[in-house]
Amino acid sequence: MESGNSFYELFPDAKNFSQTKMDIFKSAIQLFAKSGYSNTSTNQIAKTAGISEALIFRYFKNKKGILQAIIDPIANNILPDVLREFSREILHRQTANLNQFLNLVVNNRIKFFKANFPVIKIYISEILYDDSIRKQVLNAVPRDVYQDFNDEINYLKQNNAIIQWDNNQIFRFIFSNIFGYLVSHYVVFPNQEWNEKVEVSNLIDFLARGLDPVK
């Protein structure tokens, strides 16, 4: 994660907690993406924050009080504000062209996961195994986003761009490959080394193939 204002832009309400509260609320994050949420206790978040066990139950309750205190703020506020801002930037554009079009999602998905790395890692983690809280991440998407991308794919079929597929189908095959990437590269094998620039080239030439109108 970045440092500085980017995690009060994340989590607006940690410009209240005390220090006590920021330290567990930061030392558990760290934990949950290194380890996971399963395989982390609330006494190894003390010790991380050096504090006692005593006051994580003050504060948060319990650990999953710690995990809706992290998964609820992007769920509800930030992730539909950041999708919003990636449709400005990506789903306006009306770009005839499929590299061109996949290139701009590719990439600025990465570099937002990248820039959010421990959080956005929980997430991934989490929305694998905790059905609530996928349903909660997909809830979060704004109707509008889901327009602006129909739009684009639609305007991409107009020239003959992109595969005649059901809009849904295209979607999905975009970002559950997205997705996979991320997960294979940052959660599955962490410290695999891998040219980043190459599997990414890779990753949209697949796309590219996958959804070409001309096979």
Given for the second form:
There are 4 protein chains.
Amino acid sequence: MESGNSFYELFPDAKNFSQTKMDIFKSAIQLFAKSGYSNTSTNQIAKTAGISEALIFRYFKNKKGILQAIIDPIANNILPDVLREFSREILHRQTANLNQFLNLVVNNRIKFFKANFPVIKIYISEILYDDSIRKQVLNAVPRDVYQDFNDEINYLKQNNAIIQWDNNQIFRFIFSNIFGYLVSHYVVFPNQEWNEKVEVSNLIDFLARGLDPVK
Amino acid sequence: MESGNSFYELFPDAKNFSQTKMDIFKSAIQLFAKSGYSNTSTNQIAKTAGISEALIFRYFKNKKGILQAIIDPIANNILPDVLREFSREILHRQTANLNQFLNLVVNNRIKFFKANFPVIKIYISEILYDDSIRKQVLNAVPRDVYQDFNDEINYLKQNNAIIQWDNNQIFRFIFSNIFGYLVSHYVVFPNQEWNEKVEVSNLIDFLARGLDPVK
Amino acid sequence: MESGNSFYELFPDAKNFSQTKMDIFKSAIQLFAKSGYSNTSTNQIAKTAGISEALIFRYFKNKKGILQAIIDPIANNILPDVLREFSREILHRQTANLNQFLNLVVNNRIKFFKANFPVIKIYISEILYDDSIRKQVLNAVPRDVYQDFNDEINYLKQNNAIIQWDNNQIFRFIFSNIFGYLVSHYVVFPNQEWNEKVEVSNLIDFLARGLDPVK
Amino acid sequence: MESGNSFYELFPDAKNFSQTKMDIFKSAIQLFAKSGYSNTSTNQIAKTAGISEALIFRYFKNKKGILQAIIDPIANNILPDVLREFSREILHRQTANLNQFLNLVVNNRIKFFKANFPVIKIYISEILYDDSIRKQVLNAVPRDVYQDFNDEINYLKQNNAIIQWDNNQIFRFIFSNIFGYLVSHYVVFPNQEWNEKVEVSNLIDFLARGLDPVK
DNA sequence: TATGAATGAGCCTTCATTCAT
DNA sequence: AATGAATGAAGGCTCATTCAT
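Now that you have shown the form predicted alone, what about the form predicted in complex with the DNA?
Every component of the complex follows; first up is the chain already shown.
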């Protein structure tokens, strides 16, 4: 997977944005990520975008409308795409090598996360308090993707390449460790230096050992 | 330390709170956890507590003062306690049994988290955007506790009871998995049922295997 | 005149004040003088007096009531008394010596002003904005005193001891210079040192020469 | 300097004020002068100006900001100008005629005061209680002007045209009498008629005689 | 398209005052 | 006599949003 470095991959609709709308959009992302949605005023967005405050409301219905323009694509397009790709990668390779599988997944996700950190940060904070957004996440996992993922894990299990635990939990272990790695480095200690190569390698090693079927 | 169910363990100062102050305090926790600090008005807090808005400011200096009364104890008391306990448990037992150690820590933390979920949720969301609160976390780890913790990991290493990785990263693995377990169950999928016993047992197993020194 | 050093001379009613009422009263004077009536809260008064805020309203009807208790005596008793004394001093002495007259008046007023500076400052600021207080001042000059004063100036005129100007204006010259001397030293430049003896002597000299009938 | 009747002479910055900002500004002056700064609410200002309360804060940073827009020009421009004029008048004329000098200064100041009475009233009341404003007055006298003024008085002294008193005190005598004249007529007895020509003439005469070097 | 002007609603906070004890 | 608890009213100020141009 050529992971999410491109802005338009993340926001396909944004291709049709005028320059001005784009300025507003990007300013909002930047400010929401820095201070949070509630702590960002339309006035600040306008100033950062270099346009008048009133203009915001020509391009977006609401202040909330900007937030949704940021968040909706993730739940509706990006997340399903990512997951679809996630399973396709594995399926295509038909590999039963756990280590290789984890290597792929982890690095992929980390790249994606790093490339889209601001938007993800906005997403996280909104998930905490907005029920409707939380529901979007659940619905964002398409049924077929879910099936694919299960198939793959099952395939690994059949090949005795992964531990015989509940598939959901396996997924959560993988996800938690990737997410924990990222959050601790990018959110909690953003100013601290670290040796990424070693840590990621250890992370994969750790997962591989934890999920290894052999006692 | 018999961790986490009691309200007064979390907020030792609250023992001296009058009924009214407690009403305000609990209403604030409830509302902040539900909607976030910024989206909660002092007017709402007053109504929920069943008192007049003005009264809030007799018991707390500021709206921000309420938030701090919620957050400070965690950074100043709870977090140091947890970490101290974390290392003491090992010291007292003089054991280098990784599995036993993890069992203790994990279960303890989960109980604590479940009991204090609302407050922790508030904490998480503020950490995202408030630098000063983020700094509090860093300073919340007392130097001696940090030393103790390192000594213990080193002790485990000497006894070949844990993998030879950077101590900080080892801590992050443990923390990430506990935290990931909790967040996925309590924050992301709060309405979904699951077999806690099995999952926690697996979680410990997973950690133990991942941190096992034997390849 | 044994000028206004005594508190009870200024506030005869205060003799009947209980200790607590007196504490409130004095605290109010002190705070009103320092920050102004509007910028002083009943809370501050209570704290300064070392009593509870509620108690203020047992001893005074209102916050405004405290101000009136401070201001009324001046207009109703003190000012008339002072003026009465003012003329009596001169009349009794039956002097036609301008210099001696001024000496007496100036020093008297300065002593009075210095002794009662806080109250006078409150008075000044209220006179600026409160019509009813301004009216009190006008009515504070009793008709007979006014007559006495005029008689004396006339007497000085007959003896060719003072210039032949309108009596009111002569009074204003005297008053302005005394007042100007005090305000500049005590209100505008309260932290600056000065040689009082010389300045007062010059002030009298200045007035004497300005009002001297001889060209 | 053709002193004092024009609004824009007093507030040069006001030339750039929009109609609305001017409405707010003038309403504030009117209300502050009538009731004092503390007793005037932004709500009242808005109503008097015929605009919404929120609009005030688009044109002025603060409520305090309005006060400063009223007060600052006096300390920063008017006062230095007046003092500069004060000394320049004498310099240019190369005269040591005290009477002529006083005539000029007094009349000029009186015109100025009358034209700008409300603003001056605001100024007076704030000087009583606001330390920072009091300090502004001190700093409002530029060093060179202060030097010029002293030079001039010294020049008059050398020509034996003025009495040999401390320069500061001489200034205070002049200022006190002008100020006293104005306050008594405009503040204390605003409704009383008087013969201005005669009184001002006497005022100058009085000063001239009081400061005359000849005993 | 773009803006400056304007506002209603709401927010946090203070304050004088009342009441039960 | 004295207080702590409590509040209604108002104050300054911010903010998202509308409107005329």
